[in-house]
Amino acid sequence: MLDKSHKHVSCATCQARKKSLFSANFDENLSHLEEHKSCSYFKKNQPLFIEGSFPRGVYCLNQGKVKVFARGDEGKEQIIHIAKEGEIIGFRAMFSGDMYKVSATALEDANICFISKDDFLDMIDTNPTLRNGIMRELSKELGDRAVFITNMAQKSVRERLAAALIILDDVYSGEQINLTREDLANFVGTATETLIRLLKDLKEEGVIDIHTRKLEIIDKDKLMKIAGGR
């Protein structure tokens, strides 16, 4: 449970920190980074930032989990990523100096760290450590989206499913997924209605459990096949 009355995280004691771009090779900055970011609670639904707003920084989850996704002509979501503890969140609309092309916002309470704009790019020129890891983040975001798109593209629904569901598993490690119908929708890129039939099949088949709106993976060696589309 997320302990609302308490919002600064310690740098130092962060769990999440260590499986973030501030990991233990940035331990000669923490006073830093200490002195320069401030913690907020977030409540489930509230935004992080939207989708036509200027960046001001970027958002370290400490606790809690995040959707970053965009809007089609006619306001239906399309989310493209789920973050999770440890994640940053923002940095790369801060390059281009273009307005957010996404929004974020927190999927159920969260704790979450800002850090100005300024004071990013000023550890970035500074810190060689986490100046390469930005840079290998950005390139594994541009393999994954090719992945994406092609899933997109080529993959039916059920394999799209299949595949959301594989990703989830990790981003909520290995514990049962709480996501609404309507955001794994969103995520897959698909009808609720159909989400829900495809989820009653999957159920039957012994893959997945459904627990009243959580999802537990009872096989993933066959939502791997199925995802593959086999």
Given for the second form:
There are 2 protein chains.
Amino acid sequence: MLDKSHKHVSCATCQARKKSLFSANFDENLSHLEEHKSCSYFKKNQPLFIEGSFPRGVYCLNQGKVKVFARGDEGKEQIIHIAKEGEIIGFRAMFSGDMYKVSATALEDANICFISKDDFLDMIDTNPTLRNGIMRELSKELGDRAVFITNMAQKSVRERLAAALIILDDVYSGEQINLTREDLANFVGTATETLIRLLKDLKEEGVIDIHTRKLEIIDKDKLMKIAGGR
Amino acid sequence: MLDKSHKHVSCATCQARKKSLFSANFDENLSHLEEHKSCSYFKKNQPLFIEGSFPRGVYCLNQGKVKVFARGDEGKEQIIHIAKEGEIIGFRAMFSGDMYKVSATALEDANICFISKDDFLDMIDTNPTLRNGIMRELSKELGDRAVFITNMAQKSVRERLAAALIILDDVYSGEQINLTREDLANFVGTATETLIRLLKDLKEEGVIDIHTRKLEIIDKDKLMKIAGGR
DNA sequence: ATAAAAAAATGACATACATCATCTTTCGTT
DNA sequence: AACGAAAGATGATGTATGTCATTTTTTTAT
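Switching forms now, from the form predicted alone to the form predicted together with the DNA, please provide the structure.
What follows is the whole complex; the chain from before opens it.
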């Protein structure tokens, strides 16, 4: 279980960091990062930042998943991304100069480090490797979202659900997917009831198994086939 | 009418440039840009680059609009963006290191300048202003796409059409919108037939006027209302 | 000017999905 | 352990939108 206090995580030993943008060629900057970051414990459902506010810094996920979502006109959430350990989130709005277009909320109890805007921009300016990493990340996400938009526009809900499960299987690194039906529906872009029915179908087809809230993927190949063409 | 030859456009006098990322604090770099760019004439429907290929450089639109689109599993186009004069396109994949996730095609006869990958990356490295502009642009687009995804997931086709027309009114800077019904449908994310019917509805409601292929916006306020809530 | 090709328009029809209402199960708190 | 609240599940119903087929209009090329 996670320590409930403000646990200070050392960047030097942080496992999550090694998979992050702070990984390569970063040894000489580690102490700087170490000094300027602060760690906090986020309870499940606690927001990191909220759409419409201005960014104060970036968040580095040490432990726990975070949903990144926008709200439609009726307030319904559309989950854009589910971030896992090692990811750095919230930097988009720091470069665009405008407010957050999305919100981020902890999906489970989490350990998250914070680096202030000034410190982060400083590091970007002085560290070309980090900067290139950020630019690569921005670009990669931009490509991902083009695909996301296309899937939204052209795939059926069933296909999108299959695609979402494949993505989530990776996010949860083989662990069982642990999301409320509502969050899953808001990721796929459908009504909760529809999602529940389609999950049941997939279960009956032997593609997944449902353990109450947790979803286990049984037949990934079939899932990919469903997600793919018609 | 546009000159059909390889017209060399001078960056110094290029009107489009002034609205572009190459605008601010760029005087001392103008000659460099001038030397390293090449101009070409693109015929309507001529591709600039194609999904799956690797980027060779960036394209700077001097005259003429360009559609940026992805293809779904069945090959159907999903238009992600319609670029107008002054925009620079195709740089995403240069930073991500991977292939284009989208294609770009001239929507009309166009004058487009090209800057090779090496030259462009060079400029990025040595010119912080340009670099920041690029980062701002990447970030802004990323935010736009979060909204795009949300609209796709939550709005009706009619609402999306209204939203698209508002965007296009800006792209065409008050000129009449000039797109095939199919392209418009592929931007809105719907079937061509559905789009045609909804356009007719809007016309009957006095919101737009249809001059064969060209669309004129009559009542923008009403359009915004339709695009907005329910 | 005319033919051929592409785009636009219209109608008929089928269905995937949203919505609303209700019920059951699970979870979190005291 | 027990209560209330949240999450999950199921059924009934309506409709927005996709699909297919055909016709009309516009554009392009010879």
